[in-house]
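This document opens with one chain alone, in structure tokens, the form predicted alone.
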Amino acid sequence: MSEPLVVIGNGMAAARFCENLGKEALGRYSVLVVGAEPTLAYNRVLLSSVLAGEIAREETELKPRQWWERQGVTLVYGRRAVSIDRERQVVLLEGGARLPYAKLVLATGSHPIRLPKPGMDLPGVVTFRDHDDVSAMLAAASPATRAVVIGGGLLGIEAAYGLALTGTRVTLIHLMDRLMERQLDSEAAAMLKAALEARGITVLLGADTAAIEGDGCVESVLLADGRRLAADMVVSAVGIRANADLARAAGLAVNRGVVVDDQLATLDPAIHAIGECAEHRGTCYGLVEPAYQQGAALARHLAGKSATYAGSVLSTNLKVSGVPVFSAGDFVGEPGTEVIVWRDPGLGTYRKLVIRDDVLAGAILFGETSDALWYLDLIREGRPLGRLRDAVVFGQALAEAA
């Protein structure tokens, strides 16, 4: 008889975990997935493309309903899990339904962060996290609309770019001295800023939000230095926080996220956590690729096979504002490392590699990223470059030929 396995969360991590579990142990578990959003699992990475009008909402769906049925997975979406009874091994849903489990997987994702500033609850202030947020932004967007996007990380830049494509007048403000400071160095960030400005977006760096102002709705954003930016819509895209509310209430160990070991297990061996809600070896990744790797490792573990998750090499590989950007590993270049830089101002490309003890430790590519996965493999494998060293900056084809 199949063991009952409940997954709380119906996002990208949960979908990939169910896919992997089907490959590793189809039929071993009776799987039930609970999702708070009233929709099938979808690709959040594509929300910016929906906002930009590049794809339809329906195209973000990860798997059709028939796929879930073939996997033998029961879906309960549009229903929120409200508590976990660890003693009885039961999940309680809103409305009173009780779901027994032998194994429980938390894939609850993250909450968007709203700055603790006056006026953040005014109508017209939105986050950028789900389809409802995108619908609200599109409803307000127009050439007559003035939008202020708070946050110069990936989400903020994608929101600003998508809104700009609707004709909305967009100002992007960021507290730090450069955009995407966690993924880019100062030179690549400056190139990105120029690319955004070329697309009609005003970028203000070192801009600290003091308050959102308005009488009944958003009218302006007040900065700490006294500047006031007129606004009909404000998008808060300053980051995410692991959604560990259920785990915390159930008495599980929670720091920044739900604490898990190398088998993705919590302190309760019947309960596991993956994705943005999980904290592994002190790190909450908040990225898709680590969530997929965690889901694959957990599926193998629950199938009774040897599996260990040892952590992920962080990487970003995407098009920001229509410009290909990639970064991975330690791209800063600490003392004791060797830095190789290749620039082509005419083509608007930039490449920076960081080498430590003849091993590629980090990379940034801007404007041309066809070799990104090759560089990422070199970083992950940690093998000496050897004869590749002299031409590695020119990419895989030339380096291997040389």
Second form
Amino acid sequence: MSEPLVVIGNGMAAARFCENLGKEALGRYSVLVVGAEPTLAYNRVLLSSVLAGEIAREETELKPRQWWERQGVTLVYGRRAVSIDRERQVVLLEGGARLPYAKLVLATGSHPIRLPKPGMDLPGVVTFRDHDDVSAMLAAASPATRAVVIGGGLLGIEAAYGLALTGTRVTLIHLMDRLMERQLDSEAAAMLKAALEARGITVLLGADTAAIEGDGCVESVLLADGRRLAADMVVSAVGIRANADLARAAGLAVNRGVVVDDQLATLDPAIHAIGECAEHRGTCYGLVEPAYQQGAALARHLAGKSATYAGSVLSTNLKVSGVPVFSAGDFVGEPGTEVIVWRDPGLGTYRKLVIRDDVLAGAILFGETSDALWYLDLIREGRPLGRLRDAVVFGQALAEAA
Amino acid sequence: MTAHSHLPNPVVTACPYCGVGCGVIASVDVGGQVTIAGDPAHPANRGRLCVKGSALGETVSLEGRLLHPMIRSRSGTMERVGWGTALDAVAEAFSRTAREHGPDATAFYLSGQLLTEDYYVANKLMKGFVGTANVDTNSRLCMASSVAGHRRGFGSDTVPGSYDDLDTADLLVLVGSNAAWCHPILWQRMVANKAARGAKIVVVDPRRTATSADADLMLAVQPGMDGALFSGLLVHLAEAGAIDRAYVEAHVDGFEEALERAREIAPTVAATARACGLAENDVRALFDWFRTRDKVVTLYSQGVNQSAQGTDKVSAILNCHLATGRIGRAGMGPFSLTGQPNAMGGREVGGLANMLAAHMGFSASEVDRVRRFWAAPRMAMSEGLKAVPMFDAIEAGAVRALWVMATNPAVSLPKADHVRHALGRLDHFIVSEVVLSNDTVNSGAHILLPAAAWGEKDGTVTNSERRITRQRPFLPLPGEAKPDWWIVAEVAKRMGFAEAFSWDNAAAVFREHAALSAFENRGARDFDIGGLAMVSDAEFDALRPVQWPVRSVRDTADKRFFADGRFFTADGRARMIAIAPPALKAEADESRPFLLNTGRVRDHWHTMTRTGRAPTLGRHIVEPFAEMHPEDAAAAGIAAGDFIRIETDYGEATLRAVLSEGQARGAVFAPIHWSGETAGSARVGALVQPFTDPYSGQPEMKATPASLTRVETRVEGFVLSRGPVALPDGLRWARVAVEGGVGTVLASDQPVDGRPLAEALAGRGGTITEMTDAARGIYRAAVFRDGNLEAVLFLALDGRPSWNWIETQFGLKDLSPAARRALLSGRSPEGIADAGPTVCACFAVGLTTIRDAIAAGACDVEAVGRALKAGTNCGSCRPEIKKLIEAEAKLVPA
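Return one more block: the form predicted together with the partner chain, after the form predicted alone shown previously.
Let us now look at the entire complex, which starts with that chain.
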């Protein structure tokens, strides 16, 4: 008889976990996935493509229904889990259903953060997290619409980009002096800003939101410096917060997220957490790749195989509004490091490598990222560059050509 | 430039470089592109060409060309004027100077690159009409010692033999000649003789060269000791009974005196070896071969000529040939290899200060004869100033008006910095040139006259074997450029000599020159081309290469001199000469412990005004250098590639050190080609001492005492640009033609900030692509304008960046995307698969790679994912992959 395994959350981490568990130990567990969103698991990364009209909503589905059936996974979606009874090893669902578990995996993801400013609850203020948000934005989008996107991180930029492609007049405001300051240095950030501006997006940096104003619905955004931006729609994309509510209520250790060890286990050995809701070695990752790595590691572990998740080297490797961007490691270039820069404004490309003691410590690639994984390997492996150093900034093929 | 229908195409003409005088065939295609091939019918080269000749097509662009007469304005700038104004000014300058300060206050400094017709007109104007023999030439630096040696030995400036002798000799002795580099076509004939007939080749040269590499015997003679070697040889021949007593008795004077002096200098093989710094066995080998092989040709070039005892060295060689009667017969004789295309033509017209005209000197009867022929009002009555004293006289203010034609004395003369300074003192400094800028032009020229260049010129040249060859035009005269003879004739007319200087064309000048050579000659003078004095214009146009003398219309067969023992001295007998004991004019000492030797490199010629335009020729040796023995370098703490400052009593230069065992200890060799136009501190002429040969006036350019110091270098780099670029002060630099533009090598002992340099290269509207690795002092930049590559800059703290691959891209019209990305790496992307723009960022899968996979059968997104992993991580590229699959499906017929 298979052990009952319940996954709370039906997002990307959950899907990858299930996929891997099927590979590692098909049939060992009777898997049940509970999702609050009323859809099959979908690729959240593609929401901006849906917003941009590049793909249909259905195309974001990670796996078709038949796949889940073949995996033997029972899907319970559109139902919220409301509590965990650790003693009885039971999950309570909205509406009263009780799901016993031998193993419980929390993959509850995160909540969008709403700024604690006046007016955030006005109609016309949306977040950018799920299909409902996208639908709301699309409903309001038009060439006559003035949208203000708050937040110059990846999420806000994607929202701004997607909206801009609908013809909406978009202003992107960001508190910091550069976009994506946690992933990009000022030069790459400036190039990104220029790329957004080339797409018709107005970018305001150092813009501190004081309040959302409007009589009954959004009319403008007031900045701390007194500037007032007219707005028919406001997208709040200032960040995410791990969704650890169930875990906290169940008495599990929670800091910023559900605290897990290298086997992704919580204090309770029957309960694990993966993805954005988990906090591993003090870090809550907000990116898909660590979630996938955690999902894969946990699947191995629950299959009874030795598996350790030692954390992910923070890297960003994706297209931001159509521009490939990669950043990893220590890309700032502290004293004691050596910096190699290669920029081709004509091609819109920029590379910065940070080297410490002949080892690649960090990298930023903007506009052209074909060598990203090679750099990531160099950073992760920490091997001395040696003769690669001469042409390392030009990528693997040329560096190894010599 | 376009092909011009009024010019025949292709055109058979002659190469403008060395004295071998190869025939070339020039073709101009509809796009104006010039193609050069060897002329199979020309006896000198029989269709072959060296690398310099082959690359002539790369040198004919009009970039940097002087296209209009220019006169220095009161404010000091050069301003364009009409020909009338310019010619009036030149005529006035010479007339007034001659009137106020005497004819000897005027001078011409001419060139072995002038055609015979140009030379003739210039010589005639000065020696017959202005009344001064101050007509000298860069040939003074080239073969004046051979002229003096010939005249002393033969009574005439005669090269007795023919190139055919090189094919049939059994022993070829090259003295002071790097023929493999400087006369490559003749060298190939010698090597072929060696291969086919087993001829022995001996090279006598202080340094090992490309020539000695193919020699049977290399005699690394001490500088200046060639005369001792040939003195020892003469003694050996006498003692071994190898003297041709009958020939000597019948035709040669001075044998006993010459032999006696030779015995004082080099009495034995051992003494010869000692004096020359050679192994006895090697000396004996040469002597034995010379004694036992009748067919000996001794070839000599600048190592003999450019010497304060050059005339004696020539005499020491001639002595051995005269004493054995090995002269004027097939496969034997002394053979002067001239360095310039028309050194011989210049000698024929008398374009030297110590010659009058047509191989006549300044005896009263000769002056009178020429006066009558020219109907000349004011004959020069005696020799004029030879090159070195001429420029001394300019510096001293004695010569106040100078006209330089087709040469660059501010680079090529000894103590060239003094020359440059002296030129600035002239009242009237006129330059006939093809380029807008060179060191001579930039020494304060007052009037610039645009002259015809090779490819446009029409006339004749004479090569080292006395063969007259037509230079024919295949390009139109650009701008307002004019033939040199026309320019001089127009000035002469304005000076009041219209009657004597009115020719319709070059053929008319040639006819007069030919007539003068035959005038009252009757066999008394070697140079006689009277048989050509009546050629029609059409016959002149069609004139085939012909060896002089041409004493009658039918006398066009090849011929040699002196087999009959008839010489051109007053008594008809040759002279053997008792030479002065060999010694250098200046020896190395503690403060100047090295002897600076100067010479040429394979792929450049003179001051690079022509070869410096050809990318093909820039690749062999990119920058000026100084070559020295590794042990000398080690002792001075100099490593290969370091920069060294070479100082002499006359000047200094900073050059890249090249180490070679081929250099003798204590010797340093530097090439003469670089100038202020092509390098920051490589004017080697400025280092050279001015001591001259007492007979020939030729300076000793190959043994100037010098000291060396290593110069610190911190930064090295280069710039490739479309044209010459201005560089900040303090940078060491040298410039060379590359595909698509100019390559400039850079070095500095101070840090160089690359960004401002790149910005200067970019100017307005250029975008800079750059790479910095500050920890290594690396800065690299490429400048693009409208997407086109404009310039590349590389700087590095240690090591010398190479532009080899980048140059191949610089010459292309369009840079491939892969090449653009690889550009600043300096490494070729060839063989590196271009994945195309990234589609899947997570797994770095490119567009091209994905298309290939689709074409190979991946029919949906999942299949692409299985094949390439693309789209299997974050999945954000899946829509793009799907579109690619759909697009591909449309291409495949159902």
